[in-house]
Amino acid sequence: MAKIELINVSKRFGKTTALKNVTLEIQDKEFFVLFGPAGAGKTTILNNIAGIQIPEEGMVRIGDEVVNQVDPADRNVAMVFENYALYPHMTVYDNIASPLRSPRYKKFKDNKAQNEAYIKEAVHKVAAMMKIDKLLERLPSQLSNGQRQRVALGRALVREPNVFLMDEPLAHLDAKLRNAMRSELKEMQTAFGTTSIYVTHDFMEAMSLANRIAVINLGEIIQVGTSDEIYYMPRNEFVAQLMGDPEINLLECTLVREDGSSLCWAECPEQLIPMPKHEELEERTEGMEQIHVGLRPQNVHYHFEKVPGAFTGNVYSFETIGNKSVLTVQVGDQHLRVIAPNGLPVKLDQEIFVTMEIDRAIFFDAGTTEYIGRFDEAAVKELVAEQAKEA
């Protein structure tokens, strides 16, 4: 197994800079997720680790070796792509065995019988782990998408690579199978103990799989941390908006400090939002007039009657998503997303009221969009520390 380091790695394609001074450290046996929108540079990082691409600047280190000039076949790195890339004329058994039959990876080069015995044992071990041991005589055309992906994963793992790279391997699977495969991928990685890097643009995959996540945009690393750390303490508004479905609500607010701190929401300037006393947050916002307040939809609540502190709005939309619904309330020009039960008796344009758990808010600098803090930051840091211990 191996620790992986990227040190000030830059990669360009013509005039386009795909990676800008990327520095990352992935620990031995870690399940590390690269997360970000399309075109962020996630796959380019994998390609530079695998040796498919060479950085113009910086170093890639696997274990104790700088591998910039090492041939891809000599890096002991296995990669699984979004498309399965199976050999259509080979059985499942032969597809999985193919890396072990390559001259570079034969364990017993001078003893064919011994070599085939080793291959058989290794293929059956991986096939059992991937739950495809009853499919070994089938051709890829006789398999479902989920089974093909398992074969592709098994083919990558059979030679026990030091590094396992996965580029959105579950993208073509249906939702039910994708959810099942997430758990199996995590179990598989733990069983094999292989340092794994997984690329996705799905925040649920990132949150459920990763020991740590790197959020990437436009070729730059925005934040690295555990899933709780990034979700609860996002470095900026971009990260906060990526990490959540439904997306976080962001309000433009003015800080009012007369007779205690409060907020004046731009959509309702006549209505103040009282804030709890919090010395550290007050210090961080000293001198600021405008801030952005982030509220997750689960921290905004609807009411059919006016209650103290509620804002008046109208139902803009109501979407059912599985076992929950998203109620969007228009207050002025702002759309507030709220979690609601299925079958809520509402109509479009109906008057409705919303309240906000301001003590669960995340505060951002209105100018830089950088994270300022939150009232329950101490509790969140304890949660993050516990998660780090478990990881």
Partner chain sequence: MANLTIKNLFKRYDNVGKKTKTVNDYAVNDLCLTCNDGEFVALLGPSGCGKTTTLRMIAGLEEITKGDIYIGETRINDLHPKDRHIGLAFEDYAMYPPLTVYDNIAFNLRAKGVAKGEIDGRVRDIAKLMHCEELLDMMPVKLSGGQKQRVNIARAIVRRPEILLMDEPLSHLDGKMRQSMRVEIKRLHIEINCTSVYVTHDQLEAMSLADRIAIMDLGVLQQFGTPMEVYDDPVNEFVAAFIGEPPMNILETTVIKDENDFFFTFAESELRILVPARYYSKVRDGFRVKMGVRPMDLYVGGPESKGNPERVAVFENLGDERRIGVRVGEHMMMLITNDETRYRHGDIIRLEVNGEKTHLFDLETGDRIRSDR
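Residue numbers count along the first chain shown, from 1. Note that the rigid core is defined as the largest set of C-alphas that superpose within 1.5 Å between two forms. Computed from a prediction, not measured in an experiment: that's the story for all the values here. Compared with the form predicted together with its partner chain:
- For I248, the Cα coordinates differ by under 2 angstroms between these two forms after the core has been superposed.
- The Cα position of R284 differs by less than 2 Å between these two forms after fitting on the rigid core.
- V158: CA moves 2 Å or more between these two forms after rigid-core fitting.
What would the structure be for the form predicted together with its partner chain, given that what you showed me was the form predicted alone?
A lone chain is what you will see next.
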């Protein structure tokens, strides 16, 4: 059990900088997710913690100890791999016991009986925690995939590592299995009680599993926060676009301040979008003219008849994505993604109308793409605070 710290860590491979001044503080017992697109530097961070790579600059700390110079084997970190890599000829019991039997970890080096007694206790404890105590006599081939994952995790946990590192453990599973494994992992997570760092590029995994998420891009930390914080108050447009599927809609707008404020959307300048009164947001946008308005697909609504305030567009595409569908509506040159029920009777290019829940919108600076605010920020902050307290 330990707190992990990275302080101004930089890592270069030849001329490319993989990590730029990364500073992270991961709390004891926290389930921490490193999230970002391919090539962001997520795995490099993990490797630096494990000691597989050593940073050129900065410090890596596990507990109170700076570990830059510590051999990977002495860092007491456990890694879980994508394929569970269980020994096929060993029972579940022996698989879990295997790290404790390795010469490096033998507690009682000369007393085999004492050692086995200790192992027995440790294996049973972990097996109970992972709910595999009834499977100890089975071989891996007699287990379901979920059970195998539990055994692999149990094996990693049995020697009580300081930190548990997982690099995209679900990435190569098919969709059905990935869903199932994710919820299994989520259920077990409370049982871990071990500081865990989990790398993924899948936003659903990040949202679902994390106590906190660090969003990474091009070797830099963009934002650290709880899932609600990152989803509702993304630091910039890049983060907003990563969180959510289908992707958030971003509208280029001009602020109009006559007779109360409203928005003028570039695709449809003759029709203003009135905004609710919000002093703080007005303050933050003072002097700004251009603004980007982020609207999640579930906050845009379609209508077959022209309702007040609706924009006129055409159906660009209609896609079923399982339990719901995505309707893409073209207004001017922009494609708006809208959530719709399955089997909606629409024809391509037919006329359709959309309205926007502007009070659910996220405002971004048109120049820097940084977060400005949202109308329901107070309510969202309450949610975030509650989630942070739980974590």
